[in-house]
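Single chain ahead, written as structure tokens, the form predicted on its own.
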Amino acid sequence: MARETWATRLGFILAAVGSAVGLGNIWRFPWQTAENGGSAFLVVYLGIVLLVGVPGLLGEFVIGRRANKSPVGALRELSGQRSWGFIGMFSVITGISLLSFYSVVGGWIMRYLLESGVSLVGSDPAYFTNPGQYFGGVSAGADAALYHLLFLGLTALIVFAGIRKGIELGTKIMMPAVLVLLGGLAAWAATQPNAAAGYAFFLRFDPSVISENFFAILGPAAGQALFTLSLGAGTMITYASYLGEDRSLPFDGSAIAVLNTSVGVITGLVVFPLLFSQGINPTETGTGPGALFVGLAGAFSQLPAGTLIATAFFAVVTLAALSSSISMLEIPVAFLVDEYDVSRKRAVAGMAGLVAVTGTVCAFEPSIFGFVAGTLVNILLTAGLAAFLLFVGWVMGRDAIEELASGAGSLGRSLSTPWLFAVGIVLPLFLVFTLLTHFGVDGSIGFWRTVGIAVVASAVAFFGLRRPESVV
């Protein structure tokens, strides 16, 4: 069958923006800002998106535009190895693993949404009165169960319309919509009292802070940032396998970090001026996933036209949530489709299918949801991406530079052999040594031991993968 394409630059910057713009800025940013020292979390965290998230971002574009596949088939075709191709099975279940408590947290938001909007012509909403006992009672059992099924099957009914006319479509209505609402909120947030202790919270930079807590801070920065640009899961293979060759990468990857990365801030503009305007300190809201619905419902509750403004934001953060949602199943969806020549909809019945199961399993147990959400989703992210842009750096060499290339320009064109270089050993060094202190091998035998360690092993991937062609 023909495979689809992108309709225009437009719609596949905004669905990758959509990719990267979900819960991971407005959901997952400010708890992890708050747990990991505010600021100095913000400025680690930008520091790895410019340094990591482009380049990495680029690499994945370079695969699959290159190979016009999803990651299975991409690894396979432009190695020439069976075993790339089952690295590339990995992004399959890294997708997988997402959607599973993705949709737990998108079916959270969409009751909290239920629940705000009900209250516009009635009772204030139930969350008001306990926002932490509401939350508890809500987070896990049956009914986080049925809604993570009705957030599933939204996600559902957008991948099973295909790309032009469901993934494309429902992204170009849905990002201006979060832009518009999300600013308009922060621009409402600084007229709060107190606003500007938020703003110092988030924004004012100590050093201090980040030369004491340096590498207890950079695991959750990295892994954030992977997450949150959308990254290490193959989603940005499948994204560009459907883009022309006549598109410049250094552009759209770049558009796409500068919006991805506005949004995360916007959100800490509205989150934390907004706590701090009512005398909420986020640190003592309890940290965690339910960090965000507990300190803002208590917030929420303390306003004037409080169930409004409640309403809005979820609004925000349930058209975000549908963004990345339908970027998560469309890697298992493509993976079928390109594969085994299956049809979309079966694909989409089938993986979405899944995914109700593995996503009921998190929804009851709050110990496997806390685990995929965290440790699971950052260990997978961050080794993928090293897979990746080994793949791109010792595999496809030349042929990674000339992909770049294509379409980009004279300033593409310059830049894209220290980029290789960077790809090809910077940053896999890097993510080497990121993920050995997920499992804290630098806590156990000290910095430079670990270093030492993420040397020899990238040193042994670097020459175990090297091919005569390689530029690297």
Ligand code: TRP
Contents of the next structure:
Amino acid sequence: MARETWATRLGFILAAVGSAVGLGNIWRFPWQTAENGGSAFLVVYLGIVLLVGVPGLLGEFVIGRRANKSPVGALRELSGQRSWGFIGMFSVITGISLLSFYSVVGGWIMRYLLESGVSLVGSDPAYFTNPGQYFGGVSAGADAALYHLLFLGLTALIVFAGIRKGIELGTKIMMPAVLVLLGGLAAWAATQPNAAAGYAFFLRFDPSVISENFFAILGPAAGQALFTLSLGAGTMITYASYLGEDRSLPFDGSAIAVLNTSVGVITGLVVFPLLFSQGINPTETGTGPGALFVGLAGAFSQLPAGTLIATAFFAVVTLAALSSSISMLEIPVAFLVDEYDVSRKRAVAGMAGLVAVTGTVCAFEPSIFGFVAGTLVNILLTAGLAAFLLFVGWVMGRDAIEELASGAGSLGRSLSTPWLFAVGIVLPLFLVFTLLTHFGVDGSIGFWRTVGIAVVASAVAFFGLRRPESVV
Ligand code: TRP
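Now the other one: the form predicted in complex with ligand TRP, given that the block above is the form predicted on its own.
Next comes the full complex, this chain leading.
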């Protein structure tokens, strides 16, 4: 059967933006910003998105479009080596890990959406009375597992429908809805009393906070930049594999980064004024995955028409989360379809069945959830992107330049040589360094973990530097 492709020019951009815009922008970004010094974090994060994110995104695009295959097949075919296929296998594991916790958070969101929607007629949503206690009750256990299955089921339905009729059509509807609703919420948030304090916390630039905490901010900011751009898991390799040669990758990549970052910033323009208008200081609401739910739910409860606002907000977040979760499920699904000729239907059923189980474990065990959503994902994404970029720089080499230039204007072509230098050398070094800082800052790294990371990093570098004769 012929491989599917995107139907329209806009289709690919919207699908990739849909993947990028998600819980990372709405749930993780404000929480990380609050935890890491407000505007200082924003500045470092924006810098990394620009200097690492955009070239990194192009790296994944180049691999995917060159091979027209998902990561495992792409790395194996372009290198002519089986061992690269094994490295590609990590993307399958990463996709499954990501979806396992993401689907649980998606479930929380749907839970809040239903609770708010039902309360549009009748009494206040239950979480208005005691947001902390409510979140505690629904975030783990049977409730969380049930809503995780609901969210996963919706994800599976869209992926099941295929690239054009599922992912492309779905994101074409979901993304404009997200942008319009979010814009409306931001405009409305501006009218709230004391909104200015929220803007100040979020936007006032204070260089001393950066210089004093640079290394502490670096790890989380880099992790956030990769997570939000969906980098390091092969999602963007997979999406680009359905792409024709006539698209300008530099143009599409920049458009995706700009749109994604704008949504992150607009979310901040909703969340921070809202919190401050209700006298909630995000640095004091405590940390952890519940911070946004508890803080915002508290703010909603004090607002006139709070239930309506809450319903709109959670509807936005549900759509944004779904357009991301489909991109996670598509990684292992494309792997089965491409490598084993499994039908899309069976691949979706099998992989969704697997994540139904792994996600349920996350839903019942907050400690496992925390490990997967935090440490594990950080390691997999950072190491994954480093491996992909080493591949682009050292295995693809000139081919990568050619691929990047195809369909790109003269500006894109002239940038391709410095770009290759960046993705082959500078960015992998930065990523490995970040990985280490991240652990160091955590304070949780012991001797054996340091050794383990060093071994993995050298193995990746070793494979990356072995340029096979079959290519060139
Ligand atoms: N970028 C998405 C978000 O911000 C999450 C996501 C989707 C993702 N696909 C990914 C993260 C692949 C890492 C890798 O919510």
